Structures are given as C-alpha cells and as structure tokens.
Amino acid sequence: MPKCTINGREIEVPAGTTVIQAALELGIHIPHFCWHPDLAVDGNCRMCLVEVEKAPKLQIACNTAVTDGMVVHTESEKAAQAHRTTLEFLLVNHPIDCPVCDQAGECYLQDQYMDHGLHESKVEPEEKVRKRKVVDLGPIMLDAERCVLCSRCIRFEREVTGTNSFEFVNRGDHTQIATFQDRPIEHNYAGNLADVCPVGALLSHDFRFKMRVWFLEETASVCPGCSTGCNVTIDHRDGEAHRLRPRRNVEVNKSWMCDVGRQEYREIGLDTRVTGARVRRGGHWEGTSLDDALDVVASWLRGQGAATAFVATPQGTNEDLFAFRTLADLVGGRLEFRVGDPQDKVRVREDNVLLRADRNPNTQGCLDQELGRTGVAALLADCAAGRVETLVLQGPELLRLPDAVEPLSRVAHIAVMATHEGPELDRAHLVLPAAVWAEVDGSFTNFQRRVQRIRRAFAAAGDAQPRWQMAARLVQRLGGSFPAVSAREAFALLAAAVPGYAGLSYGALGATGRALGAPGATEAASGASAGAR
C-alpha cells in the first residue's frame, strides 16, 4: 500500500485512494463542492487544488491517486490563493442572500468562504447575471442563482436512480441546471437533491422556510420505515421533531434515504398519539393510571396459562420484543407476530434503490427471537373457538384486520400497546400508551441482520413508555425477574439468551451497527410468515 505525507503527516492507504479520502482519514478538510463520497468523481469544481511535491502545477485532490512517497501541501501559499480565487469566482453572479436562505448554517459555500475567502473582490460586474428563481419541481425547489454547477444533482440522478432527470442547459456564466420542460420529480428519493445540493440551489419543500438549521439538535437514529433499516439523523427542537436526514453508511443505505422515510417525522408529533392509559367499564372508556393499567392486565395474566396469547410487533426494538417474549414464557401463552400488515403503512411498491415491501424495521428481530411460533390464523381460530381468555397485543396491527373482528369479539380480555388512537382500539379493553421509535433507546435488526442502534431524541409524550419497560413491569407483578432499568441493560439480558447475538452490546453496535452474518434461509422464512399470517 502507498505512503504519503499530507500537511507533514504520513499515511498508509490502500492503492486507489485519492488525496481527499487520505486526508479525510487524517482529519484534514479539502474544501470542495462537486466531490461526494458516494458520487462518481466529476472534478469540475476545481475548489479542491492543492500542492504536490514535484508536480508541475497544483493538483485536484478528488481525482489525484496517493502515489508511495507523495507529498501534498493542502495550505500552502499556491493552493490558498487557489482556493480564494475559485470563491471568487464562484461569488462573482452569486446572489448574497444568505439572510433569507434555508441552506444558511450548513451552506458550503457560506462555510469555505469564512475559512478560506474572506477576500476583497477584484472582479466588479456591472450586474450580476440572473437567472431562474423559485422554480416548484414538486418535493424540491429550485433556484438557479444559488447554483454552483457542481453536478452533484445530475451524477445523483444518473448513478443512484437512474432516472436522468437533470440538465445543465445554455452555455458560460448563463449555464443552469433544469429538468425537460421544468417537469417535476416524481421519484421517491427527491430528497436526496436538496441533501447532495452544497449549497441553497435545491431545497427540501417540506422543510422551506420551517427552522433555522442552528435551532435544531441532532440524534442518531435509524429509519423505522422498512425493513432496510436506513441510518438517520433526527433534527428536532424543544420535543419536536422537523426532519429527517440520511446518516452515512456504507453498508446499508449510504448516503441515501428514501422520500416515504422522511415523512416518518411527522407521525411522531401527531394529536392522535396516545398519552395516557385507559380501560373498558361498563362498555365505556376510563381514563386511569399507567400502573392501575398494568395491575389490571397482571391480574387478566395471572394463572391463566394457555388461555393466554401474546402478538409481538415488528415495529417494536429487539429490547421490546425480548422483554415481550420473557412475559409470554413466564405467563405459559402462546407467542406471535405478524409481518408486513399491508394496512399498517403507506403502500409502496419495493425497488432496487432502498425502499422494501416489508414495511417494519424489525421483522429479522422477530425471526431472530423466534417469536412466531403456529401463525396468527392458528390464533384467530382458536380465538373464534373461545380458547383464548387474555390476549396481550404489542402493537394494534391485528385489530385492524378485518378478518379479525369477529375472532376477537369472543375475547373476554385484550390489552393493547398503541402509540396513536384509531378506530380499531375501540376493539381493545384496555390500552397502554406506548412511545415511539423517537422517544426510546433500542435496537432494530434490518433484513441483511445488522443490528442497529436508535436513540432516544426526546421525551415521550404524556404517560407513554417503551414497550419493553411495560412488559417488563408486567413480569415483576406476576413474579419474574426482568432486572433491566435500561435498554441497554434488556439488550445484554438479550445478547446472553439469544443465538447469533452472544457477545453484541451497544458499545460493539457503533455508530453503523454489527451484522450478524448472511441471512442465509431468513428471507424465505420472513416470505412463508408473511404468507402464513
């Protein structure tokens, strides 16, 4: 492997390593606009010169390769000048409206300026050369002053969907990018432009004119949206949150995120969340505690043994469904889940970008834990049959069956975990309020078996808990042991009972997570629950 010395630092690097990832492995930043790890190189913004020992002129760092025993100079004198003169350039027909822009706070251009412009312009047009603004293309806006041609929107659309929808159009310092006809984008990963976009060119419609992006606080997460499990950054203020981001990973959905994922932010905030428990009297609703709930519940579970059910949900985190299923072995019921509920979720039709039929984040966790163990047909039958006395649901996923309604009308009890009101609790006799992936520590098990970290981002709302610290209090009534305060905790009394999670702890999840190995038969086992439920 070549060696190089960069800033008077050395580094080992696999051959093919350009200058901008050696020297992002030593934590020195090349300015750069059109350059984007996950991005063929397209070289054309030239913001990226820097200094090469023995070379004739100064070099573009994105496309250099490391040579054994090259030296770069990223400040020197010639790649500084290099730098202030390209932003220079840059800012010669740029409109200076970064008071009204959205991209202010996480603009490049903004921020190369303030740490390598700060320069006196030599060059003093008469009048900036205008160009289209506020051009709706449906989920993003355009403004084509903004814009620094850097391609990255074209390469995005040409590399990762495929849908080629971007131009650039006319020729000099009148050259702008455009679709046919200023048509809309009508892909799912819209999104994404205004993410590649290093400056206020293309902005998030949803997102426009919503928050200063210096307002806002920053939690890792995980998409909850399908089964592919998309690393996430949750931007939220005050208990809100107001978007939803892609966070890198190589390994799963690298710098992308699909335009039904953002939306999952909205769910979180909604009126209709559940935020306290209540129960079923006399044919009428009661508003009561959390812990008179659980007492209730206890007492419903105590001693009954087969009469009892529990449906898990592949909406809920490995510590949830652990938790659920140390409840359901204690109890002697019978243990469920279901996969995919097609009216659990906007229907979206599975692509080769990122978007998967299975709409839950969780489903390989369930697989992994065992938990389906006859079919909820079986359940439903036996609950038609009156078999069924007690029947505990983690999430309200079987209530909205149809198929379901009469099966569970001759159920004397069922308590429900839900985290937002809908019609098909009044089939429940008593509710649980549950939090949301947003407001819970925890992890997820995508479908290639990584299991990855969620954080908590902020409080949950009302009364609301993780489902498995209510599954937990329920094995303390009935005279279990759950010894976990933390999800961290439920997550090492899991890795010491599960096969294939034997030695995982958060501290070994990282910020990108641990795969536990090929699926090998899982994803036909996730086809044939699907079918069987």
Given for the second form:
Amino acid sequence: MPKCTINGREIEVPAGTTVIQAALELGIHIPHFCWHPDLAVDGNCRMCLVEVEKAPKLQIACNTAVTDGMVVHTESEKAAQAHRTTLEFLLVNHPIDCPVCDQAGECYLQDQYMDHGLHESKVEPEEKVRKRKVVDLGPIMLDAERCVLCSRCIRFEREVTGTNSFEFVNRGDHTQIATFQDRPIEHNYAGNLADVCPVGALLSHDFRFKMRVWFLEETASVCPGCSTGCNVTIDHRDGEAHRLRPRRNVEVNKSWMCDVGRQEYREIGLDTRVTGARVRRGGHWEGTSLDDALDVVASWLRGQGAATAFVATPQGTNEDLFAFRTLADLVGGRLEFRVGDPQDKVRVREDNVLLRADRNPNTQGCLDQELGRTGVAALLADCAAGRVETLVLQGPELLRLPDAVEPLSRVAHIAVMATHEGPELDRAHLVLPAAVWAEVDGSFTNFQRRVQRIRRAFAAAGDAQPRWQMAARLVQRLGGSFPAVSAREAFALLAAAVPGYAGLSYGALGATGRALGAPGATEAASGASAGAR
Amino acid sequence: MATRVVTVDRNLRTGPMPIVRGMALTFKNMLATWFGGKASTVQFPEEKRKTSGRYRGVHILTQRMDGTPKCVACYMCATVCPAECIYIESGERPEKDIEKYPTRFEIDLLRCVYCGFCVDACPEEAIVMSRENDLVGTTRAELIIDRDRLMDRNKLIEHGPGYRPEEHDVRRPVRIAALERLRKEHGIVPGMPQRG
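Please could you give me the other form, the form predicted in complex with the partner chain, since above is the form predicted alone?
In what comes next, the whole complex appears, and the chain from above leads the way.
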C-alpha cells in the first residue's frame, strides 16, 4: 500500500487510489468540477491541479494515482494560482445570473470563487459568448451559458443509464452541451442530471423556482418508493418537504435515485392526509379524539382472541411492524401482511439501475419478522365465513383489494391506520391517523436485508401518530407492556426479540445502515456499473 | 468594563431654583410659539415634516419600462431581512434573459423594522424605500402589502423617494444598459441560440 504526504500529513491508501480520493480521506478538499466519486475520471476541468514534488508540472489530482513517497501540496502558491486562473477561465463566459439561478447556494462555481477565485473579471458581460438559455428538456431545464463543460452529464448518461442523450456540439468558445434536436430526457433517472451538474446548467424542472436552497433544512432518510431503499436527503422548510435528493451510499444506490422515488415527497403535504381519528356511528362518520378511538379499538379486541385478525403493512417501519406483532400476539389473533404478494417481487428489478417491482420499502422487514403466517386468501375466507369479528389493518391496502370487498363486509369491526384519505376508507368502521415516513423515526430493511434508518424531518399532520405508537398504546390498554417511548427504544425491543436483528441498535446502524446476513440477497445493489441497456 | 456608581442626592435641599429654571424654559417655548411663530410641532395631517432623501419609509418595488416588476425573485431581501417580513413566490417570465419574477411579493409592514437591508441586498435595484411614514390601517391584514401596492408609483411621487442605492432615480423607467447596447450595436437578442 503506497504511502503519501498531502499538505504535510501522511496517509496510506490502497494502490490505485487517486490523489483527490486520498485527500478527501484526510478531509482535504481539492477544488474540482468534473470529478465525481461514482463516475469515470475524465480530467477535463483542470480545476484540481496540485503540486507534486519532483514532478515537472502541476498534476490533476483526480487522475494521478498515489505512489509511494509522493509529496503533494494542494494549497501551495503554485497550486493556488492554478486554481485561481483555471476558475477565471471557466468563468469567462459565465453569465453570472445567480439571482435567477436555482443552483445558487449549492453551486461549485460560487463556492470555489469564494474559496479560490475572488478575481476581478476581465470580460464585460456584453462581450461574453451568448449561448442557449431556458431549453426545456422535459424533467430538466438546460442553460448552456452556465455550463462549465465538465461532461458529468454525458458520463452519467453513458455509464449509469446507458442512454447517451447528451453530447457536446460546436467547437472552442462556442462548445455547448445539447441533446439531439432538443429531445427531452425520457428515462427514469433524469433528476440525477440536475444533481451531478456542478453548476446551474441542468436544473430540475420540478424544483424550478420553488425555493432557494439555503432556506432548506436537511434530514437524512431512506426513500420509501420501492424495496431498493435508496438513501435520500429530505430538504424541507417549515414542515413542508420541497424535494428529495439522493444521499451517497456505495452499497445501495451510489449517488443516484430514480424519478419515481423523487416524487415521493409530494404525498406528504397533500390535502388528503388523514389528520384525525374518526369512528362510524349509526352509518355515518363521527370525528373523535385519538384516545377515544384507541379505547374503541381496545374494546373491540378485548377478550376476542381468535376472532380477531391483524394485517400489517410493508409500508411501515420495522418498529411499526414489531409493535403491531406484539399487539397481535397479546390479543391472540392471526397476523398477516401479504397483500398483492409483495414478497414475490422484492428482488425483481423494474429497470437496470435501481427501481424494483415491489413498491414497498419494508417487505423484507415483514418477512424477517415472520408476519405472514397463513396468507391473505385464507384470512379472507375466514372473514367470508364470519369467523373474524374484529380486523385491525396497519395500512389500507387490503381495503383496496377488489376481491376483499365482499368478505370484509361480513366483518363486524374494521379499524384501519391510514395516512391518506381514499374511497376505500369507507369500508372501515374506524380510522386512525398515521404519520408518513418523513414524519417518523424508524428503520426499513431493504431487499438486500440492509437495515437503514429513516429520520423524522418535521411534525406529523394533525393528530397523526407513528403506527408503532398507536399499536403500543393499544397494547397498554389491553394490559400488556411495550416499554418504549421512542423509536430508538422500540428498535431495541425488536433487536432483542427478532433473531436476525440481535445486537443491532440505532447507533450500530449509523448513516448508511447495516447489512444482515443475507440469504439470497447477494445480488449487487446497484446495477449502475454493469447495467447499461 | 468597570461599572461606575453614581449617587443621586434625593434630599430636596437644592431649593426652588431648579423648578424656576425648568418653568422658565417652558414659558420661553410657549411664548415663542404664540408670538414668535417658532413652533416645534407641526399640524400633522395637513402639514408634514421634511425628511431626508435617505429616509427609510414604506417600500416601493420598481418597474421595467413595460410596467412589470424589476424584481427577479432572487430572495436576497427575504434572506437578509432581520424581521423576516418579506414573503416571495416566484414564477416564470417569458423573456429568456430575465426568466424569473415574483408572482407574490408581500411585506408585512407590522413586522418590518425599516432597516433598509432589503434595499442594500437587492442586486437589481428592484426594491427601494419611499419617504411615506404615515401608514394607517384599520385591520392588520391591510398592512401586509402585496406586490401591486408595492409597485404603486403614485405613492412615491407623493412622498418622494427615500433610501435607495446611490443616486438612482426611482421615478425614471429603468433599462438594463448593457442589454440595450447589445441589442442596438450588435443586433444580438440575448438568449437566442447562435447556430453556426
């Protein structure tokens, strides 16, 4: 393993590591535009020039492998001058329209100008080469004037999606990126183009002019869109989510996420959220407090034993599922979760990159906790035969099943925890308001059996509560015990009770989760490198 | 910093002279007002005090030649505002060299502290202050003023411009000089594709 010295600090790295990576490990940030940790090295922006002793000229840190005894200076006068002049070149034709540019605040040009540039421009605004602005490419807006020609988008299209939409056109000063005849970007990973673009040349149409990024607060979480469990950051302000961004996790999603997942934030703030409990009395709905509603459910369950049934949801966190399982075991009813058979699709790919056919984030968690016992079909048969008196649903999926309408009409009491209103809720007799994923702490287990944390970004809508809390309160009302006041404690209870999760805690999960011994989950997480179309 | 302790003599051993001196001042001002015409007050609604050209009164949003707001909704004023009284929502303009404009721009004048930071922060000279200082309303909602009221130039002509960047005259329509020159001298309309 070669050992090198960067800015006077020694580090030993595996052979083949580049200087920019070694520096990052030391916490030294070398300015760059075209280098991206999950894309091939291109070395075209020349921003990452560093001084290497005994080398005749400055070297680019992104494409220089560390060799033994190498001595690197990233902040020497020569390197600093190179950074300044390179940046000045990149800014020659930049329109400096930061006031109207959505990238402002997270722009490499802005950051690096403040860190390394601070030069006076030698070019008058009216002398700059004008290029195309506001070109609508479907989910992406192209502004060729702001582009620094780093080719990150071109490499993303080539290496990750294999679609090759972008190319450079024209020469010299007039070089710009474009798609053929301005065709829109049609694949499911367009949002990543806005993320990889270090400047404001490619911006998200969805986020366009919505919010200035410096107002946004970040919460690290996991996308609930499918069983892949891409790590994301929720950007939110004043209790409102404004966008989701991928968060790097080499084991799961690298730096990417799909556009289907990106849209998940829209669900959170909809007007159709269930914000209070309600119970059906004499044929019509009556609003009630959550406590009263839970009392009603407890009275339905008390002493019913085998005449009760519980259906968990793969949308719930592991904590939700465990509390629900505790409740079902305490009452002595049967417990199911397989609605629409998500377990058959949990590892099935929907495309070659990230998206999977099972659109539930936690089917694997349900399987790990052995929630599906006899199958939903058997349960519905029992309902039709009148053997089920009370049915508690952790999510409304079963109510949406066309085949279930008839059998469920024979059940005397149906209580459902729901996040959003829908016509299916009218088939229940009691509705409990459930918090959505962005409003709860918890964990999801993805298709690889990697347990990853989700974090509460903001308060739940109205009276809504995490599902595990409602289940825990029912357990207490029925004389059982669920000694947890936080999701962290609920997870500790889970870790003590569920075999595969022994020894896990929120501390052990860390920022990128922890993989469990994985039966049949050896498939690589991201087909990004292998899976071009 | 050391605290300086001052002992105040509260015993009334100073005699009647302080009172006499104080009343003399009062009467002097009274007589000057009655006979000398040197009032220190003004007859407010009819008569107004003169304020300086840098007075920080109610804000004005400046306009382009076509009467649309000059503001490009960059949120700099909302960011810098210490009272957090500026609310902006932005939309898309058809002109490609401008792109963005505020669809809503509201200032809560009840929260505003009239510090003028918004004027300093604005990169477009789109927000300036007038000398209007007699703002009244019968409800709170009336004093949250929206984009169209902020663009009301008559107010500005009535009260005069207040705090604004340098010598910029807000009553004059504003042009972007560089773009004008580009169009006139080179025939280039910014933002249009240059193929070739």
